[in-house]
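Okay, so here's just one chain, in structure tokens, the form predicted alone.
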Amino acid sequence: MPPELTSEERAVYEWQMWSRGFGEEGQRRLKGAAALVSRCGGLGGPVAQELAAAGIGKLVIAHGGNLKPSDLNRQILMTHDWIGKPRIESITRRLGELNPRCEVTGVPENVTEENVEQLVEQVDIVFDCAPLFNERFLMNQECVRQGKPLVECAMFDMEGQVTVIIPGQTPCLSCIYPEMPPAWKRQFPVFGAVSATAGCIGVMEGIKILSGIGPSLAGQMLYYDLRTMNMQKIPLQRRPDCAVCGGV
């Protein structure tokens, strides 16, 4: 059974509980849920922030490295005085200040083959916000293995895309990208508002999955271009020969 809400929680989340189909039951389900956010930068920062603000019960954040000046145009859980210090410390501190009721576990590492199983085991849903495809493929494979939903958020320059992967029901990331995209670079053009758009859409997809309040982007990819303000939903197909989910 989902945990009960305290009187304080009812006051904090009152306005979102007015949303049709969500109510107190949806809020209780969110309180009882745990989510993993891989990388907490321009994409993952807004994801973690909005999940905490919405009242999720537990967040596991995996993000290594120290803060650099070039991070500050988009990484909203960072502050200028934290340059040169571990990003995960700023992340956990800021999330705790926003919502002290949310349990935040900070992992000062990026997702690797060595830690991915243990990270995914702790949660009910995964939000993939990593800039590198090797991390994305690792989380996709582990989510398929453990049967846990994965919200895929990505962006480049003025464009972004979000999809939801439900193991056994939808295409997985390896269906969409059978091979590592060629010449993918770690650094690329980014506005914070563009990455935050993908992150916020991804959060609402996760909330819908956890609370059961409506159809998600499962089996579809939402693509947007903020330069032209075009947006479309693209149907996705499973690959029967997919090395990751073909037998699921």
Given for the second form:
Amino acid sequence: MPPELTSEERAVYEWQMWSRGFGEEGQRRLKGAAALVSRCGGLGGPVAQELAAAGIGKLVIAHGGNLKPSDLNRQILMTHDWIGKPRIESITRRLGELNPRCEVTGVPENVTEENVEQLVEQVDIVFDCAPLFNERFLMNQECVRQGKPLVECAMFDMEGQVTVIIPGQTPCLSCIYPEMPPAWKRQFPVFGAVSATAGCIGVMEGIKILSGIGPSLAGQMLYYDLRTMNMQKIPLQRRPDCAVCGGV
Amino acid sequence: MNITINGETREIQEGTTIQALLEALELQPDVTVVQRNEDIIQRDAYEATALNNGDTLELVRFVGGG
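Now show me the form predicted in complex with the partner chain; what you just gave was the form predicted alone.
Zooming out: every chain and molecule, the one shown earlier first.
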């Protein structure tokens, strides 16, 4: 059974509990849920922020490295006074200020082969906000193995894409990309508002999955281009021979 | 003949396949979704699918920035 809400929580979340189909039951489910967000930069920062503000019970945040000036145009949980210091400390501090009711576990490293199993084990849902495909593939593989939903959020320049992967039901990331996309670079053009758009759409997908209201983007890719304001949903198909989810 | 790509009209040679179009646009077929007149074209059909005058294409390149 999802945990009860305190009277303080009822007051804090009152306006979103008015949302059709969500209600107090949805809020309780959110309180009882844990999510992994990795990484927590231009895209993952808004994801973590909105999940915390909405009242998710627990966040596990994986993000390595020290803060650089070039992070600050988009990484909304970082502050100028923290340049040169561990990003994860700024993230956990800001989230704690935003919603002290949310339990936040900060992991000062990015997703790797060594830590991915243990990170995914701690949560009910994963938000993939990594800038590198090797990290995305690791989270995809582990979510398929553990049967956990994965919200895939990605962007480039003014374009963004969000999809929901439900292992065994929808295409997984390796169905979409059978091979590592060549020539993808760690650095790319980005406005914070473009990455935050993908993040906020991803958060609503996660909230819908966790609270049982739908429909979600499972099996569909939502694509937007903020340069042209074109937005469309593209159906995705499973690959029966997928090396990751083919046998699931 | 003329086709529409992501809302813009473009002239192409008759008989141009989806594969040839993607190559001309320098888009990687493996990471590009092609929607033709509202139908998604399977990637293994790009080579054999010739475009027709008046076709409307939506080309979406998958991305991975975070």
